[in-house]
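First comes one chain, alone, set out as structure tokens in the form predicted alone.
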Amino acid sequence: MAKMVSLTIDGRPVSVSEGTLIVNAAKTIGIDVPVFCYHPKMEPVGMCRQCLVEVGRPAIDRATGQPVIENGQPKINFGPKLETACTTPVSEGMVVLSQSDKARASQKEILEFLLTSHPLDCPVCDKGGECPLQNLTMEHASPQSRFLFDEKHHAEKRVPLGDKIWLDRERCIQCARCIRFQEQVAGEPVLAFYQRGRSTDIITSSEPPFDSIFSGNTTDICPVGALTTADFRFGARPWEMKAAASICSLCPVGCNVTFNTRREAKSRARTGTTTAGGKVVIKRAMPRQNEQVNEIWICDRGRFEWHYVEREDRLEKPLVKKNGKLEKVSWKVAIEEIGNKVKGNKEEVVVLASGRLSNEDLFNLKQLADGLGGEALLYDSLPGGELTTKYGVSAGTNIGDMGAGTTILVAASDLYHEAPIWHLRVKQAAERGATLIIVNSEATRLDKYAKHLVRCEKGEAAKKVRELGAAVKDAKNLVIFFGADGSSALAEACAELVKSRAGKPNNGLVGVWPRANDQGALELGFKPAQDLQAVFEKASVVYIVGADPIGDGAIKTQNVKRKPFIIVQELFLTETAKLADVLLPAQAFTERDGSYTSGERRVQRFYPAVPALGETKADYAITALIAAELGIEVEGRSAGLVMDKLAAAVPAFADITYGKLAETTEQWPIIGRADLYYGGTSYQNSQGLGVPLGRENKKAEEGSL
């Protein structure tokens, strides 16, 4: 255990671990020392001086080495100068005054100095309402300035740093948070200061500009309106928006996000015209803190690529093919059409589902397939995926805790492109001392952090992994990430290395799957599809949910000799949907609730952000309607009730309820509160940190494949 240090801050006693900075010690007891350049996720630099405080230390008797006692208390000597709370570690008996006249005068002067070069355009600034400079000015600064307004600094506005991030140069206070984030956290030093004095600017030094998949995080930690995102700039004010907790649906990491929504005064109708009284729309996606999953970061895919759910070509009503054309019908007619066709071919029904679906959707689909005596297949092949249900990581696993003593193996996967936040966290684990081994046929951005880099021909990663037994056997902890483009042989080789560690925190397999809930599908018993062409030729009815095998080229229709009856459940009119006999409109994940199981086997809940579109329904509810038509009992009234059924039926989910998924605990650093200057505009997590799956297969823990 770390040594504890006791001190007093503004008259309040606090005990923290040795080495804690004053600013963080104060934060633990609810005292907010104002900062600009400091951020709890980065190394301190003491640039802005906003956090100057008075610091006193016990006077020490040189003869005895003990504190000098006066009137029964240690004598405290205050230094002649103020000290920066963001760079000064605590010490035993220290006394800190952050609100003394001397400290407040300094804080006031620093703000006055910063405002001499600031445009004061709060009424039109995107950061207005959640701006640390604005808030601290209101709290600490003088209502008048000793400097002339006409001498204010003027610089170019709306400068593109890349295609996603804009810079307003005259708003920048040169705290270097964005530069240091890219260097220290992202490991991509693509921003820099240019020139000196009042002419200092932020520039991008990469080609293409701002070449980083984590660029959007700089707008969260920018303490002013200097950096803004292209899709939200001038979009809304914070107080106009509501917040909905969600989970990113674009990769297996399961990043916690918050969707900010607003009812638009005007909106584009689906005909393309403009009408008054608009719809509730998503204005932006923001990180939601979960230190076990994504900390306070999200990648640019998660931040910007949710826009597809608001495309104009979303399906809104059921369609049935009549005379070769899809025609709009009622739900009753569509479900009856399915029932009439399926009733005579129950055992020849194949359910083909993708990992874009929630656990609840997949469970209902599996219940339907089992009830019919048909087959439930997962659209993606996921070689060796069943091994992650046996030897996957367990409760207590946190990449953020990994360092010296832990070995991390990344095999046949490029985490930067396939699971960016895992790339970020594995990189940081390596910097903390973890042994990183990479086995890949191509170079990746993670290579430079690897202690052992193994190159191999494509498809030969399994051979190289088998040779690593001696290199990893003495590791205290071992986590292996393996790619979906690998082979069953690769998965088996990886499983062989970790099987004896199954169930131990910070040990096990992690599949780098292509979709958010592929792991959930595997846990629920879906078998990865191996030959879709054969499926289409043999099945009488194919029920396709959330997949586009024809559009993806996985099936060539001209080679299918026997066309089955095709039911498609989708958001859009995909190439596969065009061939459907019945087409059912599903709700997007932003319009409903449910849960995903991440690649780390953590079940997490998401909530509706906007109203459902048209006559769309949640996937689990649509499946329940079909099941009812066929005389099979499947829960479809709410996602929570489906989860109750799921937990009762699948041992790995036995301890999971929606109530548990909504539980939270205090996390560090403390962010997302009133003091936006400390951690940025990331959201506090108040709607659930998720629950790791239990262990279903006891043989895995005994070490048998």
The other form holds:
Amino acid sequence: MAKMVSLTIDGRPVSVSEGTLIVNAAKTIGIDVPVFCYHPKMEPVGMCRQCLVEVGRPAIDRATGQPVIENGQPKINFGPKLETACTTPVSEGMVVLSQSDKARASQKEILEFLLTSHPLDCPVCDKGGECPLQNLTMEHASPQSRFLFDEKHHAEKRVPLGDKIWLDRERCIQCARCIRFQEQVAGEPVLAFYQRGRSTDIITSSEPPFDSIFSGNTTDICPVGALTTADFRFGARPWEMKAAASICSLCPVGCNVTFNTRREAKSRARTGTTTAGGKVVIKRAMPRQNEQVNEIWICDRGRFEWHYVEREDRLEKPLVKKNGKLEKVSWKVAIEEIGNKVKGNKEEVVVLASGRLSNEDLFNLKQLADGLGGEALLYDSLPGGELTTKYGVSAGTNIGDMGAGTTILVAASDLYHEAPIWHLRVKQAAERGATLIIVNSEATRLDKYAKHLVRCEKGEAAKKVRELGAAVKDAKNLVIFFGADGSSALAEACAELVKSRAGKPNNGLVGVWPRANDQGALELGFKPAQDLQAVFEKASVVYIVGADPIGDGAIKTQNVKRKPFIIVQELFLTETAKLADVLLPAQAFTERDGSYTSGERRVQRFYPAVPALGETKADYAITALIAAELGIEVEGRSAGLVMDKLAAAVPAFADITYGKLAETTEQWPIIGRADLYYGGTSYQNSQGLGVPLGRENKKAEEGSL
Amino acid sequence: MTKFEPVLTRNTRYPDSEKIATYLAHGGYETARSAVKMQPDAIIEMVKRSGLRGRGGAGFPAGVKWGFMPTDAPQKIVAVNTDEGEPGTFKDREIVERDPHSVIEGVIIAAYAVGANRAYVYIRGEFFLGVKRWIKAIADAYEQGCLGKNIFGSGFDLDMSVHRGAGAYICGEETAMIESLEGKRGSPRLKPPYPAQIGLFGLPTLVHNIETLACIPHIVGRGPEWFAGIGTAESKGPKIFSVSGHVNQPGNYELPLGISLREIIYEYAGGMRGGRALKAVIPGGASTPMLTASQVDVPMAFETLKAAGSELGTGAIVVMDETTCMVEAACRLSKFFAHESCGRCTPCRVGSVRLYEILERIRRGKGQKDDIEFILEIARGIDGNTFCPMGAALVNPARSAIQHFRDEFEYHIANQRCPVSGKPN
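Can you now output the form predicted together with the partner chain? The one shown was the form predicted alone.
Entire complex below, previous chain first.
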């Protein structure tokens, strides 16, 4: 426990741990010291000088070493100069004045300096409305400029730093947050200052330019509109947009995001890939704070690759194959068609679902499969992945807490590309002193942080992991991230190393799954599909949800002797969907609610952001319709009600409710919309931090559905 | 005229003074030879007793700085600052071009005293001859066994090499110089930690200007009491004054600290050019406030110049006669600082340019009514609010010019022309 230090800031007492910076001490009692260059996730630099405050320290009698008392109060000595609140640590008895005349004068002066070279193109700036410089100017600065318009500084306004990020040199205030983010947080120092003095510019030094999967975060922490994304640039004004909490669906990290949406004008024919006129559409994805999952960051995939949900070729109506052609029908007709075909074939029903589905969807599918005496298979997960339900990480695990004493093994996985935020957090854990071991057949961007780097041939990772046994045995904590390496041997070898640690926080297995909710599927009792070709040929009814085994080449139809009755539930007309006898249009995750279980076994809720497309339905609801037609009782009225059933049936999910999933607690750093200059435009989390699955993994295994 | 036997420049009277043979022939490296057999603490104590203060501008007591170096660190560094960029200053160039071995000898003693086995020289990139002289001197010193392994058979090792700067004034600031030596962008570091704790490559580093280092062999060789016997109460030892501007004999003059400005200008530098009247003097390089003709009797010492409202700085004396337009002088000096701001912090990056722009418009006869107050306000916004001392420095020319010659600024604004030349500049 760090020593506590007591001080007063603007007359209010506060007690914080030793070493805390004044700016952070102030934040804990709700005093916002204005900053531009300081960011709570990065080392302080004291460059912008916006946070200058008056700092007084108790006078100490040299002879006695005791504080000098005057009129019954400790005598406070104020230095001749103001000090930067972002670089000065607190000390016992310190008196900080952030609102004194002297401090306010300097805050005003710094703002005036910044504004003399700022273009003030707020009316067309993407940042306008959520801009720290704009807000601080309104709060602190003089309303009138004393500088001559002709002497304004002009610079290039359209500089692409890479494909994804644009720089407006005129707006830049040289706070170096972007440079430092790339250096300190992302570990990819691809931005730098060029030139000096008033000509100081941001440049990229990498080839290809701005080569980082985390580049979008620089636009969140940029305190002005200097960095904008190519995707959102001039897309909407911040105040026009609504915010919907969601979970990124592209990888198993489960980053908390917020989708900003806007109803497009009728006249606005196209936005991105869709016909937008009059519709509510997603304008951008922003990170939402969850310090245990993604902190305040998201990767560029999460930020930019949600556009598929708005593609023109989304399925909008149920289709039934008649004379070899898919024809649009009503839901009633489609479900009846399924009922007629399936009723006679119950015993050979196979449900094949992918991890892109929510817990609720998968639970209903499992219910249906069980009700029909069929099989519920998980499409394309990691071999041996089911071991994570037994030895996965437990409640209380947080990569952000890991450091010295923890060993992190990454086996046969390229976290940078497969789960970027895990890459970022594992890298930071290694920098805090965690021992990182990497076993891989190929070089990855994480290699340079590894203490031990083990190169192996493809398929040999399991052997190498077994050989590590003794080396990791004594680690206080051991977390293993594993990917695919041919067979289940790797998962087994990894499980062997963590077996004895089951149930201990910050210990266990993490599967680097190909999809967001593979973990959930396995927790719910789905079996990883093996030899799909044989399954396909044997079954009489195949219900494929959210998977494209034919398009992926996992099933080759030309050799199939007897084609089963195929039901496909999808967003698009995939190769598999083309073969469907009944094709059911599902809602995208942005159009409905639900929950995912992350690779770290955290159940997190997502909320509808935009209205559902056409006649599409949520996957769990479609399954419930089919079940009802077949005389099986499955909840389909709302996702929350499905979760209630799920929690009652699956011990690992016991006690999880939608209410619990929506609970939040205060997180550090305190960020939010009220004070954009401190943390950036990442959203505050008021919609739920999620709930980790129970520790009682064994129960989960024994419990039947 | 004060009679003064040169100390730091004593060798420059010999031909080929930069050569090691010349240096050795006049007793060179003898002090270092005996110093490396002394107790390191005893040397630090001598430097403390000598009262030597840094000659790079800040005037920090050298012995105290040595005392800050940790004794338990396994690796330490001495960084030698030859990044002489202060306008008006040309003393370091003369030392390195004409007597580099006196500095190397100082470096050996300093490195031995603080326990450093590595010395880096940082030299201003434009000192083409200086770079050559440094490299040659170091190579010769190695050859003579003055550098390298087991110096003078004492068991003490010291390696030394030269790094050229790329043309930034700010790299004369010690932490910016360290950044630059590390191959990074030259901008100052956050202090604390100070270089003596975490300096070059993260190691404890003693940074000194070369004139300071050149004093060391004399302090150790002739004794601290001898050194402290020169100068004033708080400013000890000899000092090289670079005199430039409107004098008959500009140049470097080595004289004891405490000598009056009048004596330097009129006795040594040959008096005012063309017999014109003295108008203003910058006593310590461009970053120190100007003095007027009435202050010319001030002794050139740290404490007396401070009392007179200026600073000793690098001891670079820029003399201006009655034909000088003070607006133009302030404007030019401010332009230099605006050009040299590293851009790290807001007040210096933006403030320096704004300051220059307003001075420039006054100079061109386009001054606005409130511009003088505006300049002073900008100066207040910069001074004390910047990341490094350059902020305090860059406002000095404008602020002191206004302080002493406000009527000239007012005349410029009111009449749109210069009272000295009679026309807009």
